[in-house]
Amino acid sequence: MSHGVQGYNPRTGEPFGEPVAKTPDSEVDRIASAAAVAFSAWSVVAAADRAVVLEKVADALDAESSLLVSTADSETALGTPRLTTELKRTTNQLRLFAEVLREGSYVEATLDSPNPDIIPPRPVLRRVLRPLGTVAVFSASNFPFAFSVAGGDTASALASGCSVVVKAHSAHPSTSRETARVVVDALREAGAPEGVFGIVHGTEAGVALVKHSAVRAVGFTGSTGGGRALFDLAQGRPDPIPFYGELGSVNPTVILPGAATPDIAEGFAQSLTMGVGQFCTNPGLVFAPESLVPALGEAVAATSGGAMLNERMCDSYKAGTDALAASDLVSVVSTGTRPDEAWAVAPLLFATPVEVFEQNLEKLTEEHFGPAALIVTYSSPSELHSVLAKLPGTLTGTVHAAESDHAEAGEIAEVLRRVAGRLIFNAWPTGVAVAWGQHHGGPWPATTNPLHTSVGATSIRRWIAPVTYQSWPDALLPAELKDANPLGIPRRVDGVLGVH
């Protein structure tokens, strides 16, 4: 047996748990073969029957909270109250996919009607999008619930038909195998086909998982460099397979003249160091008038850290905030509490002009992964918009406005919607709610393709794939495609959307 992946308490240092087995190439085979297998009898399963299941699994997680956060809070620090909420945004993200299939429209059914007259001739064509084969889901370090095993890509890929083999994080093993056994337990229990869902631990078993040939699709949230790795290794393969990475994010704000009073200068505060810093959505980068620094520093300064998920981010977080206030680029503004735990930062403001931010604009738009932000001064908002044009790919952008500031409001998110996934107006970017209107993507860094989300309804679409059927008879169609539209779905017909 290989050696196991260990877990740790973020806020003492040691140990937690017995290690979990590394999986090795071997068994990573098995599982991945399995879950091909699987898919053949789940991708058949009718959408209405797979809710039900999502829906069980959704309850067994429920049922199983108190172990399941109390694992949690000693592998992450994250603590209780957060972790709780957590969880219960994860068993809804099920029961929201349980919507999306008993609604239907997901699968885009399109039917065109024959046509000989017109050039080309057209012949009965209809269109739906179905499930791609096995995806492999890569659970994120920040969000062991929601992002991880049981998190939004399973929880999407499942529902659209797909089999799924997730390779839990380092970062929380423990966590990982209790929630796996939940599930597995619930898949069963609910009639799924045996090896639906599988797990294997180990950074060579993702690397093993991407290559092998039985995965059609991977998703993962982490850093740019892993994700650019398995990015890379995805498209290396002699059949390439889409790989929907979710990465790094400054998520720019941009507080125009008329918001800039000290009122907003706790919200900000409060929103940088939840979760000690440690959301993807975390803003790092604000854009404010000159007199408004020093209130956003004193509302920093009165803020305390915590304990980060691991050492490597610990020793990561401190590594690019001491080059940081090292260098002549920036001042450091102002420093929360640094609380005594074996894996606590302390959270960190600078400031920089304006003019020195875009003449070092590679340099300070690096993602330091904690409770640290950036301030960038201005005079004039009409500084800005060259600037922020040169802005990486990013999760969100956020404008912070009054009345009088919105004709510029309006100017600055035509800049930011071309680097930004999701565009936010007086709040702030952390917080990412699961539904049907949500996107959760942006450009490059952000993520690996900004057209689709891996938060809400649509997220359901990276794992599905359009065939069109022409001339079949109805009797050999899908439900879905069928002339009486059985499932009383939405449907496009000779152009025209409606249930019909």
Second form
Number of protein chains: 2
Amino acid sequence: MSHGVQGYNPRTGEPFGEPVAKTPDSEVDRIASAAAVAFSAWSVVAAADRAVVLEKVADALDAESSLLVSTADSETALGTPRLTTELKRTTNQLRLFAEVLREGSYVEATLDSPNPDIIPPRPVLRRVLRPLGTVAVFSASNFPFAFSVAGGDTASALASGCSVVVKAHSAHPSTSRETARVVVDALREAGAPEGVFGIVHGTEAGVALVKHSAVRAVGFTGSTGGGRALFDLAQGRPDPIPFYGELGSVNPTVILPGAATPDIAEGFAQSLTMGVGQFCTNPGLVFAPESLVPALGEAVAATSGGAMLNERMCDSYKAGTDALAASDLVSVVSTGTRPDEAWAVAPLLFATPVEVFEQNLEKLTEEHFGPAALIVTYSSPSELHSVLAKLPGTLTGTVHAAESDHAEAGEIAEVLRRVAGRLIFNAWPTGVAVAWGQHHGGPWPATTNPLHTSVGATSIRRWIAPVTYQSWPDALLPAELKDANPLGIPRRVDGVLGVH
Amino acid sequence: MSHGVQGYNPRTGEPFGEPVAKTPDSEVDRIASAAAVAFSAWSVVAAADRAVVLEKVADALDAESSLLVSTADSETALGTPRLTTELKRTTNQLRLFAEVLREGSYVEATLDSPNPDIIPPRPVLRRVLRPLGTVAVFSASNFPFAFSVAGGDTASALASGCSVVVKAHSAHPSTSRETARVVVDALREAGAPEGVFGIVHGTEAGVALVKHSAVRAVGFTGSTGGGRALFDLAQGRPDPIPFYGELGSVNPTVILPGAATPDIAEGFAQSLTMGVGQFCTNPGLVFAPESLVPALGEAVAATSGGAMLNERMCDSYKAGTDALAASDLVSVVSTGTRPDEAWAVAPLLFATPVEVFEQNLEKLTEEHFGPAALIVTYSSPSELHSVLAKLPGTLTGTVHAAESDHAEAGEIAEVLRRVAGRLIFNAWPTGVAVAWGQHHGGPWPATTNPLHTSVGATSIRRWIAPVTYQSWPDALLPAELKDANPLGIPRRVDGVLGVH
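Could the form predicted together with a further copy of the same chain be shown next, to go alongside the form predicted alone?
Next comes the full complex, this chain leading.
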């Protein structure tokens, strides 16, 4: 056992707080095994009771907001206003899942009457979704609350009836430890089974978790490289398990001619530089008429960067953008201000014609995590269809269009929806609402599984799997499937959806 | 290019029909690329129109029933009655998907109103499921119709709006070719885009298909070994794709004391030997009181085996059951008759005490594909909980119980539902109804993904992925998401399900 995981203040580069001990393999085994035991109890707690527990966890986190936010600000430099909002988003997320549990249709209860006369004959069938078991959750660096210890993966997995073991992110160990303390205490007070939630620290502990026989699924938010390595581990197990990774995303934005007016530039620059550009939905790739380049350039020149989450990200952003600036494939349009902080970077805007972009697609769609974007200039929107279709899978695709562009916007959407999980009209991709209709996903490498989302009500579906009861006596069926529908939930009966 | 794929008559061991040419890589590429082009057109055909096309394919297959059944009987020896029923099951499956398309809730249309006051603010969000692209379907040996060229994977993928390329199974090349001919002609006559369905032959062609960049998902039914190899290929791609494999299954049946009467034996023997035991849901593992062994043995002794689907399966069954018979872990209870046909085998029944079984779990849960079963004898049902929890993932788990066993049956179900996809009460696992509430899946190695089924209405979900439209103008939205709900389908509006 080497040193612990040390947090740093990105503004000063100095250590923050005490190092948090790396979790040895024996302890990972103990925590995962305890979570598996807790699963047996938690998975049979009624959904309405799990909802109450989630709300109590949300309340407990809200009550500790000042401590959590100030700790996170010291470790991430994301600032108090953003972190306060992010924590609220995190607790509202727990509350949305409480609502999902009470509504009840997430279990997809399905009842079929028998029919002996069709081929093949149909017995009485009743289908319901049940939790998978213990879930491993890998925290993200860039959302120390919303995609971290008590974030979306944890909230949706606990909601589903799964137990959870979180691998904390090394960029905010103290925030992770404090959040875990609040969650563990709140779960205990709410009467959830001991061990239903656990946390481990250190890269090796994360690897041990993905390989652990008690772990039945994995949620991950992070880089394409790190995600791919863990995905390969999960799929290479003797018993492969579902792995839900949200990885890299270029987030193309198409500004159509009618919308290409200078007043669009400020919104772009804000979206690009928010959180020092450390968003998976950062608008890093903008297709625009050449005439718009000066306005976009001026807007970015007026922005200020900030300290990135850790030294590695800062170095990687600088190296990547330096190499791009030095290449003859793009020109540098403008640079924002770099504040005088240890790991600070400056926003950067590049440009290249669409022909050059299309010929160098792989190189020019490399994600430079941070506040950098590439404008791809075009003369006519018709030049865009083939190149948009070739883009790597992405979380979002955005179109800015005036009334006169609507027909073209529709055609572009038909192309974009095959590479992107969310299509945005006349807005910017940063900001991901937590809602029934949200989808935060997309084809590889946006995620490792295009069917699933890590944000929104349906993210719970990643942790639940069907079981069908055939000819089972009513008294022995789960409440969701009993004849009388005692829970009063929406069900599909002989093909028809309704509360029956 | 070596020889073609040669079919054989399992009753005589003689070649049947002409060899079917193996598909060279260049042709696989052409077929997959054509399917990708066809996808663009097919994926935007209205669901109600796709429903009509599926029904026309079903009608065309029914119209060619005699030719298809007689060809399949020559290549599989499964017999005319079973194959006639299986073809009807196959066409009814196409018709169920037509019903699913018309009902329309399978796209999970979800509409959220904006709310600027919550954190984070919610814009107008509209979510719908859209087809993934071109799907590769690997046919099974044991269902030459229902899990083959026009089987469940093909039907659900075409229904979803995906295009399909089938890898034919080498055990019935002529049946595959004839079925494909009927399907292609029917699709063309119904106006579906050229190339929306294709077929390839040969192992190498299958490998090329899984690696092809145009293929966006794979469906597979077959052995654990073969499925694992293709799963690894699909996950090892530079862009991993969803792989849905239905692999091996031991299908435990627990006969509780009150139900352990001799009259249960005949149903067991029938289920075991149906189709020469070549079912993925074959009841290969029976937990029963020792007192029931003689009756089960007599019932199996009265059965007759039959010719297996191919020589390799026949040899593998014989080698596996010979080795088991020679081991001192089990005793041979009885043997059925082996008919005088080339690749015929005899049913076989083994027994072992639960303690021996639990100590040799891995060896004794090896699947011997064919009409062989192992009785695990117990004294008290309480001995079963720990061993059932340790079973490998399985498609089905069955409990036979009298009224006096109900409490125990409920406890056993709680254990079984964690390893099995379908729980059956007082019936046998063979026979898989095609219905809204069916689930034909389970944890590894029953399948490669416990969230999905290869039978039933929800099998369509394997081929569709969400896209969310944010703040998009109504006129440019897909019909499923327009304000007025012009298709009249069930949707979730602000969290509430209904036709609105």
